[in-house]
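In structure tokens, the next block holds one chain alone, the form predicted alone.
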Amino acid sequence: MKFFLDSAKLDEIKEAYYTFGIDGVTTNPKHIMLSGKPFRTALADIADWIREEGITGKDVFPVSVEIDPHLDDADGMVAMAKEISSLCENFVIKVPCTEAGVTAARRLEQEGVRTNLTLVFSPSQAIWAGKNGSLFVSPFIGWKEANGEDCKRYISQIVEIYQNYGYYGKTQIICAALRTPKQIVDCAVAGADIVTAGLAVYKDAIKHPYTRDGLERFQNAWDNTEGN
């Protein structure tokens, strides 16, 4: 399985890079807001800093960029997708599970243009990610089970309908908005070819109270050993 970062924020993006070996990033406008940049500058140091470290290509590290949200046309998000998508050769656009996004991810995916189908809240809806080819589709886990539904059958279901049909491993499944470890482990279990998350979230999934308790104790240990 491999893990994304839910963030625009470069500082961010790059410890998780250098410290966790993240896969790739997804954003929306809510991290760009909160990067304190505006959107095309947040889309630029990003694609910077790809060249730099020399990771440029969807397959070695994409980035979902979604497209201005208040597009309901399908025309007017081919347009911006294509505009964006030409700013980096990473960037993968994120549309919305509507029937206009539906309908400009199958058109852009035609054209070349790599989608990641976002805001997916049931597996009916995944179904037209698989059916139309988009390289992501994006499972929302933190606001369903938020209001008290569990994912894991969601997940489950998702991954055996693109087993069935062909779609799974093309269309790869990015369980998205996830808040805690569980929720990581819950959508592993399911076989989710991706998770992504904030980078708070990836630091919780490595602490234990035990590990911290068993490090306590070999320290002291250590330092109760003659001539260490």
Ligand code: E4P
Contents of the next structure:
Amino acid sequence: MKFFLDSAKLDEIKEAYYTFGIDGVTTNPKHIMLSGKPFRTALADIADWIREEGITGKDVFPVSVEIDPHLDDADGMVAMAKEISSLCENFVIKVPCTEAGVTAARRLEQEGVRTNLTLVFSPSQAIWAGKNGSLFVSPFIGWKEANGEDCKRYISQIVEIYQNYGYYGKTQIICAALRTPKQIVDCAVAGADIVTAGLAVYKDAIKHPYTRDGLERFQNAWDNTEGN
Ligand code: E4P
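Could you output the structure for the form predicted in complex with erythose-4-phosphate (E4P), given that the previous block was the form predicted alone?
Complete assembly follows, chain above in first position.
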């Protein structure tokens, strides 16, 4: 399973890359706003760092970028998606799971612009990403579970549908907006291709109280062993 960082903050992206070896980045208008930079500056800074690191390339380190969420026509979405994707070959364009978004995604993929169908909240929505050849589909997990829903079946149904119809592996399933290490485990067990979460979730996922406790016990033993 791959791990993407859900952030547009360059310091977080760098830390997640160097510490956790993350495989890509997902952004959305909220993350761009939280970066404190104008939209195109935030994108240019990420693209510059990717070039400096030498992780450029169509098939490595994808960075999902969402187009203007006010756009509600396929032509407008396609035009903006082409402009943004031309800025960096790692950019993948997020379009919403609406009729216009699905239309735009199909046209973009046919023209070589990679897409991520986002704001997906049901297996029936996820089917459209596979059917129309999007590179990614982003079922949101954290939002649903915050709403009291258990997402294990939701994720496994998407995986099963994709396996049934040959979409699995072609349209990669990014389980998005994860908030807890347990959600990472649920996604991994269900067979999701990718998870995306904030840095704090990955930091939590590497911790366990017994690891800290065990280190203290072993330090104590070390310190009480003759010759150390
Ligand atoms: C995923 O691609 C989205 O950017 C993200 O997960 C949305 O959720 P959040 O901004 O609430 O984390």
